[in-house]
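In the form predicted alone, a lone chain appears below as C-alpha cells.
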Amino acid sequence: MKGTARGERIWFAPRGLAVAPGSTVRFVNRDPGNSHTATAYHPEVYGRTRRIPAAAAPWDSDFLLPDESFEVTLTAPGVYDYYCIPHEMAAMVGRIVVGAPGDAGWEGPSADAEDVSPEVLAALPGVEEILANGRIEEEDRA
C-alpha cells in the first residue's frame, strides 16, 4: 500500500503477485498520508461479487494506519482480486495468483463485469502476465 506525498495517487505494491498455495501474504501500509484496507471481493464482505476461489476464505484487513500490517494465508489455488475500501474508486486494487492453471481445484479470474467499474477491471493485471513475471509493480502499468 503506497501513495504519493500529496495523496493524489494510491496503489498496492505489487499490484500483481504469484505465490504458491499455502503462502502467507502481508499487506503493509507504507503510505504516510492515508489509511487503507486490503479487502477480498466476496459476498460475505460488504456484499460484493465473489472474485476469489470458491474454496477460499474471504478477508478484510479493516483500516490500516501507516506502518500497520495484516496477513492472510491463501490456500485455494486460483485468482484472488482485492481492493481498498476507501480507494476502490481510484482503482486501488490488486490481484494474487495462487498456484497455476492445472492445479487441482484451480479457479480462474471472475468473469463478472457488473460489480466493479471499468477502471477497476483495467487496473487488474492479467493472470498470464503475473505468472510470467512473478510480480507486477505500479510502474509496469500500461
Second form
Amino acid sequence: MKGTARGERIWFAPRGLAVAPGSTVRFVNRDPGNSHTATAYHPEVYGRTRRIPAAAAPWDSDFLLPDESFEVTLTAPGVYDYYCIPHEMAAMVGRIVVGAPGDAGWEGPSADAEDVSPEVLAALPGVEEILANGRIEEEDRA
Amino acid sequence: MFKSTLLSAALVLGAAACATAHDEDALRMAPPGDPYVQVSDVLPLPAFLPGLGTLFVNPETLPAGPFLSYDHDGKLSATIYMTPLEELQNGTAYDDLAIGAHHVSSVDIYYNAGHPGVEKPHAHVVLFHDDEAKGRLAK
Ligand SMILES: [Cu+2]
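The structure above corresponds to the form predicted alone; please give the structure of the form predicted in complex with the partner chain next.
Starting with the chain above, the whole complex follows.
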C-alpha cells in the first residue's frame, strides 16, 4: 500500500501477484499520510459481488494506519480481487493469482462488470500477465 | 418595543463580533475546543499527517471544512479546505468558509485522490498562516 506525499495517487504494490497455494501474504501500509484497507470482494464483506474463489474465505484488514499490517493465507487456487475501502473510487485494487489454471479446484477471474467501476476493471492486471511476470507493479501500468 | 428589538439585535451583533475575535485566540493552540474534534479521534487516520499536520474539524462543516492544522507543538499553522471535484462540477459552491487565522502567508492547492473522511477525489486548499508553517507540517 503506497501513495504519493500529497495523496494524488495511491496504489497496492504490487497490484498483481502470483503465489503458490497455501502462501501467506502480508499487506503493509507504507503510505505515511493515509490509511488503507485490503478487502476481498465478497458478499459477506459489505455485500459485494464475489471476486475470489468460492472455496476461499473472505477477508477485510480493516483500516491500517501507516506501518500497520495484515496477513491472510490463501489456499484455494484461483483469482482473488481485493480493494481498499476508502480508495476503491480511485481504483486502488489488486489481484492475487493463487496456483495456476489446471490446479484442482481452480477458479478463474470473475466475469462480473456490474458491481465494480470500469476504472477498477481496467486497474486489475490480467491473469496471464501476472502468471508470466510473477508480480505487476504500479509503474508497469500502461 | 421596536427600539428595544433593535437594541438587542445590536447587542447580539456586538457579542458575535467579540466571539469571532476571541475565537481566533482560542484557535491559536490545539485543541481548539468545541465544536472542533480531532480528525484522528473519529477517523482511522494518523494523528499527524505529513503535509497536513494534526487536523481538527467541526463535523458539521464536512467535507469542505475548515480543517484547522496544528504543528507538532500544537500551534495553528494552516487552515485547509477539502472540496470534492464532482460536487464542484455539479454546481456546488463552498462560500463564506470560516478561517482559522486572518494572517495568510501563502496558499497551496492540489489534488487528493481521497482518504477516510473525504473519500471522493477532491482538492486540498491549504492556507498557511506563517512563512515557516509549511516546513513544520512537512513531517
Ligand atoms: Cu487506500
